[in-house]
Structure formats: C-alpha cells, structure tokens
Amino acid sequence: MDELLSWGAILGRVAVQFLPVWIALVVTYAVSITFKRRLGLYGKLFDSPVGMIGFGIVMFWVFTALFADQVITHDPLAQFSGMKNKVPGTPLANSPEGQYGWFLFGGDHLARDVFSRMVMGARSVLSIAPAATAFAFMVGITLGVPAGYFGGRLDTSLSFIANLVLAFPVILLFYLLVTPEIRLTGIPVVLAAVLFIFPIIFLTILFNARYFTDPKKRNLYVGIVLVLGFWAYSGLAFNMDPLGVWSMDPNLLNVFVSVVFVNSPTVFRIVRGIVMDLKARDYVAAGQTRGEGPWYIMLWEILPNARGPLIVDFCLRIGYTTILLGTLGFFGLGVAPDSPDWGSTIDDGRKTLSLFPHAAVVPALALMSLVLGLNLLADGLREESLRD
C-alpha cells in the first residue's frame, strides 16, 4: 500500500500537475518579452518587475483554469470511500487501475479531492469575473462618457440613479440580488434585458461614429455587431437562442447579472470623472473646430487617453468581483450547492477548521493569491501608464 507523502513530495507532484500551466506561462513570457516594444502598454509592463510578477500571478490561474481538465487528478465532484477529511499527501484507498493514487491537498468533509476542486475552482470563478467586469464596463463606459462629455440633466439624471444603487451597501444589494426568491420573481432576466443591450449599443455606436463617411465600412462593421449581438442576447437574457450556441444558467445568470449591476453605478462614475477632466483639452478642442461629431470625439479622442486610469480599474475590479463571488459562496449563494468555486469550498472547509484546516485553507490561498496578482498587475499598469 502506498505510504502518506512527505511535502517535499506533495508539493513535487503538484508541480508536475502544474507542467501545461509552466509551459503556457514560459510562451507567454518569451513571446511578450521579445516583442514587448511592439506590444503598447501591455509590452512596456514587462519592464515594471511589480506589474511581471502580478501578470504571472493572475496568468497562472488563467491558465490554470484553461488546463483544468488536464491539471485535476480526480473528479471534483466525485465522492471516494475512506477519503474523509484525510490530510494532504493520503493514498488513495482500494485505488483502480489508472486513477491518480494519492489526494494531494487531502480530502474535505464529503471525501472529495481538494485539489482538483481547487484548480476546477479556478474556471468557475474565471469564467464569471472578467466577463462580468467588461459588461459592467460597457455599461459604466456607454452612460457615463455622454454624461460626462454633454452634462447638463443628462448628467443629472445619471448619476442620481448611480448614487441610488451606491446607496446601498456592495455585499447586502448583492445578497438581496442572488437570492432563489428574487431569481423568482423574474427580476434577473428583466436586468439581464436592459444590461446586455449596452454592449451591442456602445459597439453599434463606435463604429457608426468611426466610419460615418465611409458607408460601406460603416454598414458591414454596424450589420455585423447587430446580428451577433441580438443572437447572443436573445440566448443569454432570454435562453431563446435557437441554434443553442447561447445560453446561461438561471443560477449563473443571477449571479453575473448582480456583478454586473453592481459594478457599473462605479464604472460609470470613474468614467464621467474623466471625461469632464479631458473634454477641456486642446486635442477635444482641435477636434471640434475640425467638425467631427460629438460621439466621434468621445469614442476616438477622449477613450482612448483615459484607457490607462480604467485598464488599472478593470484589473482592480475583477478582483473586487472575485472577492464578492467567493462572499457569495461562502453564503452558500453560488453558481450551485456543489459547485467546486472558492467562496463555497472554503465553506464547506470551514465546518470543520478547528480539526481539519486544509479543505478551507487551500481554496482561501488560492482566492488570495488570484486578488494579490490582480491588485499587482493592477499596480504595474498603472506605474507604467503614468509614464505613456
């Protein structure tokens, strides 16, 4: 029978788990680095030793979360006879032929493997996070810009409906907003119908103010957006798709719908800020006396010098989101009961911490490690886009 494994050797074997994860990061890094004067702001945190290590950090669980299938050594789900609450290192009792013979972070109170549930963990929050802080960011970045630029009631009237939602405190709106009886009432899809239509606004605008003279460009780029962006609209807010290619569970759709509303009224906020700061600039002046239309300056002149005060913001974000869904596990408010992500790992970890403190202890590090890199590359960006 195979013997409990030292750490040396628990965190050996992890390492090789890890060996898809080493070499995508190894790719990146020498692709980013032979290339990094080409490569704008994104090249030039190659050279901030702060904004590596958080690029490396936050691209590790990137790519965790790419290869999970490949890292995990058991079926997160998948419950084991004797494996209960067993410290990391323990072989895996009456092992068949081929299974993975040990649990390398031991198993938690339902004899489940805390490893793979770890690195599946990974993928169920990366899979919610960005996605749901670049939809808020539509959101935030289509309201607040003509707020800002235009003023005036529209200025007005916006931000007193972002100042009503930041009324609110963050973790109680998102509690009320993730609850089964909420999801009841019809609620989420009504603001998953008014929120997933910014993203087709803002890029149907975009180009339109881009190629207003060339018509051609304006009405392939435009036609384009329209078509793919009601079909996934009509899956994703309504599970209408019917081709199937879109689709959302309600569960899921609860959860990402209350990221995203929760976090625009903040978006939206940065964004005026900024922009009622550069409208005074010659560039935006220069721009008018050429005769190009207000949402040409706002979407071509002013965005695009405040992308590094937001790219900072949208990195800090997702780990404020990241912290927020892990909150919402760890009540028991996640995607599902079962599901492997940390809040409700760290959940299950907790109810018997006093004795068996590693089913808690490895998705919390893991939470951690994942906002520390983002908070660092967050730093870097921002250390590198004041000298842009």
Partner chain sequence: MLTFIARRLGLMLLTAFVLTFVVFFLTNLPPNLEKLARSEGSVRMTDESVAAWIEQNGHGGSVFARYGQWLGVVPGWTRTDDKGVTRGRCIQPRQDPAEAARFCGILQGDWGFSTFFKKDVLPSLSEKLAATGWLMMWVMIVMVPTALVIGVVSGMREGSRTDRVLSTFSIASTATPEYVSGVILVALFASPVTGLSPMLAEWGWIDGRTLFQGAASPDRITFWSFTLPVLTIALYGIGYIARMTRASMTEVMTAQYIRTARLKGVSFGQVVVRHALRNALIAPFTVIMLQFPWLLNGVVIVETLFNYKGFGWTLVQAAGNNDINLLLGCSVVAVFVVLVTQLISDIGYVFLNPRIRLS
Second form
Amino acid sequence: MDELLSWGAILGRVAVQFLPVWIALVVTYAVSITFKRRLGLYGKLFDSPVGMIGFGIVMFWVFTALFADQVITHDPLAQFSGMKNKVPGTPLANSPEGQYGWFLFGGDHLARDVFSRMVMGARSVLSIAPAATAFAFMVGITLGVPAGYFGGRLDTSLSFIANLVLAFPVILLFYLLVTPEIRLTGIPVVLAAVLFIFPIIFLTILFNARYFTDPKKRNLYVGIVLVLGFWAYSGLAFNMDPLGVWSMDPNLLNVFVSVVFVNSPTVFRIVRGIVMDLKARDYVAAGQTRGEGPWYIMLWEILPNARGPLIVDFCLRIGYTTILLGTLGFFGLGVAPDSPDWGSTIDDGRKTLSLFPHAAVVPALALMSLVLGLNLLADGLREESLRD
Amino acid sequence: MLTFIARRLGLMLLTAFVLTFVVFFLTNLPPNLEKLARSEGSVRMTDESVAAWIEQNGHGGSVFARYGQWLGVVPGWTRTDDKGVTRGRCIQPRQDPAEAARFCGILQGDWGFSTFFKKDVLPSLSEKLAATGWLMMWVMIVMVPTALVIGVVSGMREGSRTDRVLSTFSIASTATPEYVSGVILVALFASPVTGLSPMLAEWGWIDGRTLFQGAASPDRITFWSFTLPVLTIALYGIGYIARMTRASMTEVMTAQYIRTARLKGVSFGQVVVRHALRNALIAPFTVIMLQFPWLLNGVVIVETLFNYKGFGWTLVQAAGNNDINLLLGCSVVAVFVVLVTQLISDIGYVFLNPRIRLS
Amino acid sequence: MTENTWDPSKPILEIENLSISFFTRLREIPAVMDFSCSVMAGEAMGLVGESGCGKSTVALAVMRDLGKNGKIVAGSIKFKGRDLTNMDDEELRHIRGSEIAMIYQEPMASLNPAMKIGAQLAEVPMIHSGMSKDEAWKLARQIVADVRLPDPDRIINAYPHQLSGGQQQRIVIAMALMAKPALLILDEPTTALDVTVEAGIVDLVKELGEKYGTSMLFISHNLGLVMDVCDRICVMYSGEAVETGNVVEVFDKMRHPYTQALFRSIPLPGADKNARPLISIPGNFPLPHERPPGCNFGPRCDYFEKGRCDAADIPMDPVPGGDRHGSRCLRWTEIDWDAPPAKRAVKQKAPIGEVVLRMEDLRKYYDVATGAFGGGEKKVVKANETLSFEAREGETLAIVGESGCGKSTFAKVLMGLETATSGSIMLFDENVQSTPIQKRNTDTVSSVQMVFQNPFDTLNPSMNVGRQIIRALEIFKHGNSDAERHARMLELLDLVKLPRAFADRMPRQLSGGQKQRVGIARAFAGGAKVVVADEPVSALDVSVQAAVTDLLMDIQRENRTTLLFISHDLSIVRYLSDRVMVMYLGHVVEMGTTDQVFQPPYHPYTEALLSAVPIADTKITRKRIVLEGDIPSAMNPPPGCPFQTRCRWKSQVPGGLCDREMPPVQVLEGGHNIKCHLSAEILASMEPVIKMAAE
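Now show me the form predicted in complex with its partner chain; what you just gave was the form predicted alone.
Okay, now the whole complex, with that chain kicking things off.
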C-alpha cells in the first residue's frame, strides 16, 4: 500500500472508478444506434463520426455529474494530513479502514483529492451551464423574435441595448456584477426578477397564440404555465417560495444571473437574424393572409423552422458558458472558496503550477474536454442538419 | 459615406456615455463607497462617520451629478469645513481654492487619483497600456496570419484530409480558454518538474531549468518570456478566426462564380487566390475586429497568470482593491477600444465589399 | 495539341452511351443512363426535359465538373474526336473556357462580385492565349460591344451588381465568347430573366452562334425556346434520352409517347379551358432511385403494355426516313400518332355572375430611403398607380406583367397585408381599402385567400399537411370540434385530389405539384370567394402545371370563385383567363377580354410581350419584336409614358408627347382599355403578332 502507483495503474483504477459512467454510455449508444432511423436529428447524429465523438464526451461528463457520488474516491472537501501537493498515485498516508487507498490524481495545496474534486466539479459546472444557457435562450428568443419580425423602432432600441451589453468586455462586466458588494445592493435580485420572467412570458404567449381559438384548452395550458412559473419564479428570484422547494443560494444567483445576462444579447442577435430571413417565406405570408396574429406566426410558423441553427448554437453556447463559469472561478468571483468547480480549482492550482502542475492541469483538461465535446457535438449536428 | 460615419460616430458616443455611466453607477454603489471610506479612513469607523466621510469627500448626492463631475461637465464639488479650509474635487492639496479649475473630469484629462498605485490614474494607466500594447502586437502578428492561412487552406478543399486535420485543430483550440491553455503550456514548457524542460535540461540542451519562462515582464521582452503568454492568447483566437474563415471560404468555394472561373480554365491556385480569397476574407475581417473584446479577456487572464504588469493586471488589481478611479479609467479604455474596433470593422466591411460600397 | 487531326465533317461533340451516377452515403443514384447524342459543327442542339431528368448533369459531364459525388460510370464524351472522360486536369483546363464555354441560369451568381467586369473577361484570353493585360482588356471591350451593351467603357470598369439582370447575362455570354469557343453550353440561360429581356438574349445567342460558327448545346425546359434557337432536339425523361431528331420533325411527327404527352400538356394557341382542355400526364416523375423496370415512362404512359414495356431496358430505335430521328419506345410503330387524344373531357363553361370585387383609382406608394447607408433622401416608389377594374363571380381575371410591374403589391393590398395609399377596394359592397388584415372580420378574411408561387416555400416545413389545413379551419372558425375539422380537412384533401394519407405527411415528403395542391386546399378551407393566385404554376414542371391549373379551374367551376391569376406567362393566361389586365411599372396599360388583348389593336407593350413569348408550334409564325434595354426600375420611372423608353411606336406620336405626358386611357369598342397616346387609326392598323400558317 505504500508504493507510488504507476501511470498505467492510475489510469486503470480511474477507469474502474468510472464504471457506472461506462455502463450508462454503452446503454445510451446501444439504444440510440438501434433506433437511429426513428429519432430525427438526434438519430442522424449517429451517422456522423464527429458528432458521435462529441456526443460521447458530453454524455461522459453528464453521466459523471449524475453518478458523481459513486465515482469519487474521497470527500472532495476533506483535507488529508500528509497529502499536501502529493503527485498522482500517491498512497494515502495512515489511511483509516474503508478509505480508498490512493490519491489517484494527487493532492492539492490543501491536501484534498484532486480526482474527487474534478468529478464533483463536473456536477457543479453541469448544474449551472445548461440551465443558464437555457435561460439566456429564453430571453434571447422572446426579445429577438419580435425584434426581427416587426423591425422598426422596437428592433432599433432592442438592438442598441444588446450592443451595449456586447460592448462590455466580459471580464469587466463580471468584475462589476459579481462582487460581494453588489449583492448587498440587491441588484442581482432585480436582474433575476427581470431575466427569470421571460420563460413565463414566452410560454404564456406561446400557448395563447396557438389555442386562443379554443378557450378551454388555452386556459388550461396558460393556467398551468402561470401557476408553475410563478411558483418557481418566487423561489428562484426572490427566495420567497411559500413551499420552500425552489431556492437559490445568493452567491449562485449572482453568478447565474450574470452569465445569463452576458449570453442573452448574442442569442438575441442570432435569433433576430434568422427571423429576418425566415419572415420573407411564403408560409409566413400564408399565415398573414388568413389573419393569424403576429405572435402565432412568430412562435409557431417561424420559430420551429429556426430550430436547426438554434440547437447547434445551444450546444456551442453551453460550452461558452462553461468557459465563462471557469473564468469566474479563475478570478475567484462569486463562488464559495472551497467550491470544487473547475475554474476555482485551476485558480488554486496555478499558484503552485510550476512545481506541482497536476492540481491545475487535471481540472483544466476536464474543462477543455467538456467544451471540446460540446463543440464537436455542435459541429456534427450542423453537418447533419444541413444534409438533405 | 460621410453621413454613415457620422451616424456611426454619434451612436458610438451615445454608447460610450451609457456604458461609462453604467460603470460609474456600478463602481460607486453605496457598499463600494463604504468600503472605500473604511480603507481610506479607518477600518474601525462607525457607520455614522462612514456616512460623514462619504458626504465630506464628495461621494454624496445624486449619482448623475457625480457622474457629471467625473465626466467634467458639471463643476467639481467644493466644501468648506468648520475650520474654514476649503476642499474640493478640483482643488489640489495646498492649492488656493480660488485658483482651482471649475471642471475637472476625464474630459479635462483629470482621471482622478489611484488609491492602489498612489498616483494619478492617467500616467499609470498609459504606462500599463503600453506594456499591453507590446503583448497585443505580438499576439496579432502570430494570430491573424496563422488563423487566416489555416482557415483558407482547410476551406478551399472542404472534406479533404488537410481540412479534417486543420478543422479538428481549430475546434480543439476554441475549446481551450486561456486559463486552460496557459496552465497546460506552463506545465509542458515552463515547469522544472514536468513536461519537456526536465528532459531538455538533462540532455543539456537548455541552460536554465525551464525551456520558456512562466512569467513575463514588460521591461524584458524576450522570446523566452513572451512565447507562452502570446501563444496562450493567440491560441483561442486562432481557432475562432480560422473556423470563421473556413466557413466563409467553403461557402465561397461552392458559389456559382467559382464554378464559372473553374470552367473558364482558371487553375485551382488561381481560382483560390484571384477569385475566392477576397470574397472569403470579408467575413473574417469583421470577426477579427470584433475579436478585440475577447482579446481583452485573454489579456486579463494571461497577465494574471504570467504576472505581466499590463492593463489586464491593472484591471484585476483595481477591482480587487476597490480602487474606483482606476477601475473607471480601465473601463473607459476598454469601452473605447471595443467601440473603435467596431467602427473600424463596420467601415472596413463596407470598403472591402464593392457590392455595398458602390450601391 | 491534336486539334489538327479532327475532321470538321465529323461531330464536334459525340456522346456515346454515357452513364452518370451520384454516390451518396446510402446508395448509388444513377442520374443519366445510356445517353447518346452528337452535335455537328455549327449546329445547335436542344436538350429538353423536366427538372431532375438529368439534362444539366449531361452538360456538367461535358465540362467534367460533376463535383465530388458525381462519376461517369460508362460511355464516352468525344470532343473534336478526343475523349474528355479520360483527360487529366491540365488538359481539361486548356479546353475549358477556350474550346468549350458554358453559360448558366443565374447571371448574378456566375459573376464574381468583387472583381471588375473587365478583369473577369480579360482573364480568359490571358490564360488561354497568353495575351497581355492591355490587349485582353481591349478585346474585352470589343466583345462587350459585340453583345450590344451600351457604353462598353463604363461597363468593363463596373462591378457585376451595378448591372441589371439582362446586362449581367450578356456579360456572361461575352465571357463565354472571349476565346471564341467551338462549343457553347447554355444551361437555362434565360430562366431567371423577364420574357422581354429573354427575347433579346435569345436573339443575341442565335446571331452570335451564326457569326462565330459556334456549336451549341442548349438546355431548357421550354419547348418554344428550343424551337426558336435549335436545329436539333433531344428530349430527356428520367435520366434517359427518349426521343431525338430534327426540331421540326420531332415537333410535328413525334414518335415517343412522352414527347406527345408533353405537347398535349402545354397551352398552345388554340387550347381552351372548356372546349379543348390540356391533358396532364398522370402520376409523378419517378425518383432517381425508384425508377420502374423497363421503360421509365411506362407507369405514366397511355400506351403501356404490361409484360413488354416493363420487361427489359429499352434501346433507342432509329425512325426510318427521319433526319437522325430516334425514339426509345418499343411500340412506336404500333401507335397511331395522328389519333386525337382519347380522354379529353369537354367541360361546361361556367356562367359569370355579379361583380364581387371592384377597385377604383387604387394607388400604393412606398417611401424608400435611397443611398447605401440609410441616409440620403427619401424617395417615393409608385408601386401601383390608378388601378381600376372589377371582377365578377366565377370569372378569371389575369394580371400580366414582368418584374417590377406592381402585380405583387397589388395582391398585398387586396389581401390587406398593406393598406392602399388612396382609392377604394369594394369587396361584396364593403370598402376594405384601408382595413389591414388584423382588423378585417373572419368572413372577409376567409373569403379572400391566396395561392403562392413557390411550392417549396408555401408550406411550413415543420408542420404536417393535415395540421396546416386544420389550422386554417380553426382560424376561420370552421367546425365546432376537432373531429369536425379533421373530417373537413380530409374532404379538402379529396377536393384537391390528394390521397387522405397525406394528412400525416411532412411537406418535405411531397413533390412540388402536391405541395401546391395542399396550398390550394388551404386557400379554399374557409370557402374563399376570391382567390389570388400569384404565379401558382410557374415554378412547376410543364406536365404538372397542366394538372394544377385544371384543378384550380375545376374548383372555380364548382364554387363559382373569382380567380385573380397573376402571371407573366401569356400562354397560360390565354388558355385560362376570361379577361386580362396588362401591367407595366405600376400602370395598367391594357385591359379587356382575352380575345381583345390577344388580338390587335394592342398596347405597344402587349405587342412586344406577345412577340417575346416562345411558342412551341411549328405552324405558328410570330412577328419578332425585340425591346431595347431593360425594364426601368420602379424607383426611377421615366417621365411621361412609363413605356416610352422601349416603345417602338413612339415615333408615331407627334410632338414628343410620350416623353412628357402620361397617356390617357382610350376606351375602344367592347370596353377594351388601352393606355396609349397612339391615335385610333394607328392602333387599328396594327397587325396580329401571331399568325397560324395556312395549312
């Protein structure tokens, strides 16, 4: 138990730790490939090697985040005496019974297990990035579609605002928006109140435009959206959920809101461009000539046909959001000091970078591979959606 | 054309005003001012004396008035205390209040005093900007040609082996933010214990303990100290610009007029150089220009990582030390750089594209 | 070079048993099978067929530019005796542009937007004969003058976007002629152009072909155009040549059922929607990977014989006594080619009823900002100017005109998508002129509907066919329950003769004609009384056009719908309309019954338009009137009469009236309106443009 593990042994042991992930991956691929002809664009992904690799990497991290509790070898926050800055494969000094015997990827400057922190980091990144991207899409779509469709003053003013946000260097914006001081002023809550209302607006308009001819159905759908929406809204934005189900840590809310805020204008611009292109189609004119309202045309005639480029951009944007979250962590902004997220661990590790690189390199490679997977996935999707 | 530039300039000024106001507002939030009071005065000040300090030092009143003073369109504040000493925004220590200027904002060239550098913002900022300028210059020299060549070569024969290799490289490099590539590069080339350096040192190929240096300083710009920071910033941009160039190039290569040229008997090389290149480079030009805000990001990360005391490092210090004037100064510079590049990108696009220029 | 060994009495281009396939991930798709044809020196060969028949693939194979997926699987292409199929890139490069040149459909797309015209032209001799730059530019200038473009010095220094579509196409032709090629391939060179502009291009091509002795391979879907330009013709169907021969012989004595069916489905003078309706070809064009065994045309052929026509591949059979005439039909000797078509159903003429739509003095102006960067002065574009007419129940009113004439604006105003600047639109005695569509009531909206031009655009690609029709029913408040609406949707599919199973299909699974039928079903969902059909068949293949037109006519007869048929195609207008309105630059220049408009006296523009439309009938002679120049932009209309810049009768009007004054509307006998300064005597002295040759 006292020997340093060789690289082969480390990799072997790591592979064993990831066993639940491998099983989940194999099942996913087996099922998907069997039914790929019936699964639309998702199925077609399995015709493209690039897309398959990308999807594989992404799903690897998704499953890692899901099964993180089974994959980790140690408590990611616990410090182990004698393990400070130990190289990968170091056996645990005076390990108690039942403990995993090695630090597979070594120990960091606080003698914590780098491997377990990396695995838990996946969970913290993947629980924020996709959700933040989804919110940014909601905001971008809800504003971009009417801007592109109506044009005129509305478009000019919304585009001006979007360009304002885009003219800020992201880092500066983060330094201004994600600080302990700003949390005291309540600005993040205001921002959250504004940004989180968009999904509710979007879904309400969506169902109303479609079902206004059938009030019974309309009332049902819109009612469900409003009840569920405002329930979650009260909890997430104001932390005032009467049932206490929805809530968000103020630190996290600050980070989340800032990331949504930074991403929305780009989504807005993309959506607006696509809508301006699609609104000249005859089926839009056909909708207009039968007296459809503008929102029906925007959300049911135009938006579904913009889904190809939007899905591709969604994947790319999750990657970009991951990078942004990493940047925040790297500058120690807004996250708890002992958080295992990849940005913060890189920041921690870089102080001892030239002597003990493993503490920073491991999370760096993890982050890179996730973003790479997302980019490859987006590429594969783009290629396949352009085909036939 | 002139009206176009005038309109763009007008819009740019408006944007600059709004942006600087937002920055001013966010840096002068009450909690920031309280923090400033405690660091300038004393940590153990009571809440009342903090409030008094803020009021005394011209940080009270409406944010618009303070923004106006900072900008230099509203007269600077003056206050005479119980002892009859008049102090004010524009009054230097030991200066006769009567002789002081009425306006002293950034429009008058007075960017305020940096609490971090303990000197005026403007000179310290320009010094740091010059340092960053060197870094950026080398980044551009490395990044732009590399990215364009990769993009054009991979886009001119879509789907070929060269294309696949180069595209994979571009995708991988866009997936590697600066703080990742920096860490990996340092681990590979600038660590005495891992990567190449120990091997090279053992074989006696390098004199020092590491191949490249893991830190850089504006005073000593050498190949060994600059390679890693420049590479770190350039890498992300290369991938991004190369992908844009490739997309634009593949689109152009499938255009009907390229077929026309080919069927005129123009050789492949000439088709690419004479017919495709100009059309294909219009889009990447815009991208390169709009890449500046992101480069600024990269600069901040890299300067922090390599401890290079330039503009980005200053920004981090200003924010970390609650140096309001310095942070405002940094923001003005950043916003200015972004807006100017946007303007250049717009105008350049029009000039490159005869279809717009001559219509 | 081996040029000297070629004997000019041999064919310049000889294609033998050519087969071309495209290879996709899933399968090999044969695009052209066993295709043979030969072009003699100075001859013009027409390649005709519907979209997807492989005619463009043949042209690209001759250029050896089939792309990554296309491969020549068998056969040979001999140019001047040398086989192109096994030439290497370097040899090909010498032939391309200097010996064989090609002209394409989209002139704008075929010119490099970032290069001056002169540079693009001069490049050809600089590459092929090593000419110096100055000389090459001089030659370019001369050829630009040759293609009859005004002000060649300005043009060679211009960029493509500064020229109009017609001028661009002339430049493309000039580029092809720079090296005086022996063979010119023209791939639908006029499809993207207006008819009057097309006429000029066709004349130019013919003249230059004769002047330089160039052989031509002319690809077109338009039989009339082929007759105008070519000496010989090759009819293609689904990747095969089905009939080939001398143009006149094939037109008059066709020996293949497909050629016959094609001629029966195009509206020639003499066809009539009631007495002699068109006969559409039943069924659909087979997809390349779903071709039937034996004769490809078998499943759609009237003379199909089971067990024989579908037994084996059918070879080309020479027709004795013909001029290199051949037919790919087993039964051509057995068919009685002179027998009248069996199943031509004569239909009742529908009576014309009350006035349902009346427009008076309708004007629609737009404010447009000029200048590249949004600044600059505002300009008023007069899209419609004093439009007055009425349409009756059950009537078909055709609105004819070329691009920029304002016919689409008119449709938008009528539909309420835009409001008119002044004037009135009376719809069933209700003025809807200034009521935008959002404010119209459901009845009004559902009674005026539209059928769109582009079948690929008319249906929402992400919603199934049934859902799209049901949505129209929901909006028109038709039916009380989902079940009722679903039943009605199925009835509508029956109405447009589509199988009910199509309700669950997505638009991408439908062919162009089928999509257009769904579009028609959707338009009639609310029991429309007035239907605006904006070029509903112009994007469809000829054989499908007939079927869709007839469907529209049948529904009209049943529902007594008023049909406003917007088109630029005079043949189809003559075939189906009761009254015709001719528009030019926003003005109605002539209006009357179909007979009045198609017979003299004409408005000079109508006369030119009639003369420009090619007619695929050897027994008809047309007077050739080719208009100078292009249609002026609606942003910059000429002063006085809008047509004065191109009018050949202008000299007949004394005192330069045409330059100064808008002509008055002259009402001739029978309510025939002509907006022209020409005196009644001159109008009366006009000769008919189209004459049937005495038989």
